[in-house]
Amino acid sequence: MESMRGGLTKDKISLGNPADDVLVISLTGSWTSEDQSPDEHEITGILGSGSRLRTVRFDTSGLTGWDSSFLTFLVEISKYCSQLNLSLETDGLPEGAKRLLKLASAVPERQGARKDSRKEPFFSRTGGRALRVAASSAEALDFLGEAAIAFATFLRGRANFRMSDLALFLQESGSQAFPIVSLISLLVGLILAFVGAVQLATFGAQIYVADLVGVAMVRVMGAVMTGIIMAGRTGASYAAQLGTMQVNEEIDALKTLGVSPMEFLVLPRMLALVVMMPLLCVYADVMGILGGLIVGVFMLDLNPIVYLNQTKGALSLTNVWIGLFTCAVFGVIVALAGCLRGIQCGRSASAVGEATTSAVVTGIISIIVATAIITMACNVLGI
């Protein structure tokens, strides 16, 4: 420490030894992000070095500038010093560096609290997306093991839950769902008649537009459509329902009162969901229908009585009972879905906006992949 008592300059660091144990450091210039700053670590090797080093103290009366990088200096100074066991004096600073100071020094960065920002290899992504994926599978499972439990309950007459829930849920996911699914199957009947009426006009054939809207509605797209409206609707409301109830621990609150959570919450939902869809699904069809009707009428100078006999022509109870069994399916499979998702949401308010877009997604998908498998079945059965 003796070589610095004179002085050291170095740029805009300039350091002094007024005694022994003092070290002055004086800061000239302006420090700012612009600027080229000096690093800190050419100062806290002479602090390391100084045996005798008691006292840090800053001469900053030439200091013509200074931003958060110089902060940034003065934190890591800061923090040296306190593993040194130095006194660090701040009254020559200016007085918003200083007051800036003391609050980075008031709470101690907690430990791993910054994310490391470098970019996770490849094969670890891939392998803990797998992981991932395995274990929902496994939940998935032993959910859908854990409601099949219920309903078997059920049909003993043992599940514990309300009627009036039922009462509530029959309504909700009933005749508050007309006007949505009204409007979307009336508009994709006009849709399918006014796509075959195109084709169709080429060779003279528009009254088959009748048998091609009614066998695709009743047969299949009323069924699709009314799933994918519930799982948008219906299906989001149980996985925020019950992912806002998992936030606030009213589901371990009722397994601490011996309650099961799956009688009691995803029981009523799914039974609510299989008797309504197969109602919704015959009302889509009469306005998809309709949607046809009004395309062959008014477009394509049909008779509406000739139209509607060439519909009823055109159909059969196979293709009805198909589409109703197609559509209680969905009603379970959008159940399943909202409900697996709202309970495994995590704790935060943001897990229930996850939850709840989980929860479409699965039920869309989980429809989709549903209405090929009846299909394929269908045609290997030849109904």
Given for the second form:
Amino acid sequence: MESMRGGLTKDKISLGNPADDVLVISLTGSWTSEDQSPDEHEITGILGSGSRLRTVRFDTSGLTGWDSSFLTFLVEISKYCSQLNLSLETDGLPEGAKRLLKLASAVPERQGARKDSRKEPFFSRTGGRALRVAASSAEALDFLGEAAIAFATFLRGRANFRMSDLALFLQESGSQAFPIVSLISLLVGLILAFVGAVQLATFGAQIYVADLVGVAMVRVMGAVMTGIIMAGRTGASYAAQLGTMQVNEEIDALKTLGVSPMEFLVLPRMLALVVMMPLLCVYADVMGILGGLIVGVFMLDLNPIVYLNQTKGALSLTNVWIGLFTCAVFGVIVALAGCLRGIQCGRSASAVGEATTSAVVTGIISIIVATAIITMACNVLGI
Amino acid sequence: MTGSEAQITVSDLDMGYGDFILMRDLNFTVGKGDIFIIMGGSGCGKSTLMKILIGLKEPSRGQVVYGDVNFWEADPQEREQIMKRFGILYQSGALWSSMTLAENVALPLEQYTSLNRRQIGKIVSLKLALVGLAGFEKFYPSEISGGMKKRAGLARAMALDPEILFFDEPSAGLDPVSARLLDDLILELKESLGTTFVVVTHELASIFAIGNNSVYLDVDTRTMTASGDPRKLLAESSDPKVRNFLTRGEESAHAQVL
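Now show me the form predicted together with the partner chain, since the one above was the form predicted on its own.
Entire complex below, previous chain first.
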């Protein structure tokens, strides 16, 4: 292959020295991107070696076709010639190529425009990252504070947002989330019951599957599952909505009108989730218990009434309240994570994608951390 | 330029991002009723300058004075008071995509006036009719063309009868006839309402048709190299770059041929 290419190349270029200080490059055949054309290195070596060389000319009488790949070859040669202070005579080139070559060198490269690709030293990179973490934490805290102020304004009845927006968000994060919440909670209930049933059956204590599923769902799993579903579903959608508004200058338009984006955009989204998440949580609990019931009845041959009575006995109202409180906290977390990332979004399509990803990641991490904190707090307080 | 009182005075303004200074030492005055053009090649910071004027971005140094209030040193309430007198047309229209055109135009009115719903509805229809969009009240921004979005954005910017209208590239993306109609509309508003305009553009036809005051930002020297009536600049300026810009580079093309 190499040798064949070499052969082809030699066919297309030949060099002549009509005088001691003149080099004539004869180019023949077809020079398009589909043909294999030689690259400039084959010529530049020769140009550099001849110390008496002053002028470079072209002879293209045998050239049958050319396109941009021919031009890149010429541009490289011309750059090399100006480095070596050789004069390049373009008279022998095709008329079109001559003009395009002139056009390409018409506007000189802007100084400082080329991006610096210098590698940053390790410590500088680490330090830069640490500073960025600090800055982004400060930004998140700022956002949290502004959200709190907006909420206080809402409680005083002075918040500035559209009721129709709130209604839309209530619908989107409420009834429209039913199908996925049903499916996931039902399956989680089923799985919990299966895992429990295998263990409990060895003691002949199958009936306690009802306790296990009931308490686990109501106290934490219902809330966590709802939280994670909503982070992936609604949190991501909030981040994408606000991110796109950022790209379209819509948020700028609100700010310059003196409308606070915090009240107008973030507040209704937060309210919708805080109201809807506990309701979804109750629904998820019921679906989870139903999942456990299915396993209890069809796999363990328990009587449905007995199963439900056992569940009722195992649950206390405290469990329910803890679950609902946890889920309301998740509502705030999901809404804030989504809106924060949306507002921070840069002004490009890929930035919207990053904002969405980051909203889901932030949401899920915060949910897990919050669950741990609430569980530990309940443990310490003895609830 | 027009000899009238100053509406915006910019002095010793530097603008930049972080350590990077984009433009320095900007000094100019926009008079009441002027159509003030911010012009210059791509990437010279025209839009950044407008962001500073409308309160979206803080300058690195220097002052922007509206009337006799120092805009960036005023407290937030006072700044908001000044911003209420602005109308802004963004490059892409920046209509709120979740609202209809009527709701878009109505929002500023609901915010800052005590008009009732019916009166607001009437004003909205009037503003939309002024920009040639009568009957499009119930359309969403995604359902209309780019030029229509721009005109709807103008209707929203005019909703509160602002004292100063800022335009970011008004004719970008418009066909020549629509661009001409927009220019006529600007002149009409200036005559009938006495509105001051600050227009970021590099459309030569518009610059000469409407502008009576201007500033030219030069990329290479990173400062302003000319200001004043663009037609006078064309006739009198000796700066080759300004002449080159105002003649679409034809003078330098001639020079090259000769």
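A quick note: this is a predicted structure, and the numbers were derived from the prediction, not measured. Heads up, when I say rigid core I mean the largest set of C-alphas that superpose within 1.5 Å between the two forms. Numbering follows the first chain given and starts at 1.
> Using a rigid core superposition, assess whether residue 84 undergoes a CA shift of 2 Å or more between these two forms.
True for residue 84: a C-alpha shift of 2 Å or more.
> Is residue 329 one of the residues whose C-alpha moves 2 Å or more between these two forms after the core fit?
False for residue 329: its C-alpha shift is below 2 Å.
> Comparing between these two forms on the rigid core, is the C-alpha shift at residue 63 2 Å or larger?
For residue 63, whose C-alpha is compared between these two forms after core superposition, the shift is 2 Å or more.
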